[in-house]
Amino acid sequence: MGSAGNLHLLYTCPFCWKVRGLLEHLDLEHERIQVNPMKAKKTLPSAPEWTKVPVWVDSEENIFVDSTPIMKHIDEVHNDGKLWASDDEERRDKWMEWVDLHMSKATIPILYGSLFSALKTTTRVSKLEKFGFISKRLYAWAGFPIMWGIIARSRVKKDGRKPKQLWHDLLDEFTDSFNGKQFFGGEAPDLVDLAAFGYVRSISPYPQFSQLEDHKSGMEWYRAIEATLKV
């Protein structure tokens, strides 16, 4: 089997860690392109019109954008739309639009929600993203305080828990929606486990991510996802 495609991406992109758990969940053979981010708007497939990342590009070098949509794509291609199928539709569309919405938003306050923690992350940042060398020392000393000063900070005070709460509760609330089964989908994960996972995995490079680390069933969850990756 040839490959499915090329994911244009970010290795520290949130919702380019979905399409790639999603990619590794079905065990598609498929290329991993590294964008620079400083240079996004000239290189992407999708520029000018879509300069963000992930961008998904089929064997039939047709394009795709947007995460979300684009993992629907791949399971309707590539998987018969198994994992977006379900009995309660109502109940997946409310999901997905909660996990979209809810965990891509408290990434960035663990991340940078205080001084010490943005500087830590972009300095892991500007080790793993493709930079030159200039711009990967300008992102590294003036990355993270901007993120930190203008993004992060707002979000915390505006939610008014701790990154760590925050997180907590998310997972409380994700897991209890599971009406009593290991995963969203019930005996195996869907698309909306898959999804969810993708924010949660995409901390885990970091040092926050220790902070998840002691939360019981969305840990269970979590690992129970891990195993199903051909990676």
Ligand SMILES: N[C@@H](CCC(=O)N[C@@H](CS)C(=O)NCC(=O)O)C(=O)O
The other form holds:
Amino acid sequence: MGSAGNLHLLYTCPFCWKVRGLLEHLDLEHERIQVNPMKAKKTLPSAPEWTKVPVWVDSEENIFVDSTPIMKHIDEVHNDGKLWASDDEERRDKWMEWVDLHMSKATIPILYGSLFSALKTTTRVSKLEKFGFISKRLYAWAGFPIMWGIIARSRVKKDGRKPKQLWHDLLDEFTDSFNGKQFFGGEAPDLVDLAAFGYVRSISPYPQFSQLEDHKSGMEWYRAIEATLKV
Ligand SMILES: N[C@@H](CCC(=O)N[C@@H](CS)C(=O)NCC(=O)O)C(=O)O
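Previous: the form predicted alone; requested now: the form predicted in complex with this ligand:
Below is the whole assembly, all chains and molecules, this chain first.
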């Protein structure tokens, strides 16, 4: 079997981790194209209409954007839509929306919510992303006060909870929705599980991940999905 397509991504982007997890779960051969964060707006195949990552380009050069629609498309074309199929579509749609709304907003507070964690994160991001020589250094040192001072602080303040508490509450709420099963999807993960897994996994390259590892049922679920991936 040939390559299913190309995934244009930023290594540290949580939305990209969602699609990566699905590709690995389905064991689909694909290319990963890591874009330069400073040049993404110009170099993405979807530009100038869509300048965000991830962007998926299939083997026939068709372009797909936006992580959840990309996941649904890949599942439909390569997996007969089995991960999105559900006998309770209302529950599925409600929770997919919940995951995209709440988990997406919780990654910045935990990674950049204190000055020290912001410094650790930007240093790590500058190593993981494909920056140019100058922008790598600039981002590592100028990025953290911006991420912490402007973006993360207002989000943490608005929510009122410590970032770790926020994640523990989200994982409680999400795993409670399983109705005693191992996954949201029941006996096996579905697309909602894989979307949530992507957000959680996007924190895994950072030391702050240990704050999530304290969450027992959340980690049991996370490790069980991880075990399904063909990396
Ligand atoms: N709804 C989009 C959000 C994607 C997104 O915001 N990606 C960020 C990187 S984590 C980005 O490319 N931002 C650049 C921009 O907003 O111009 C998705 O789920 O794919």
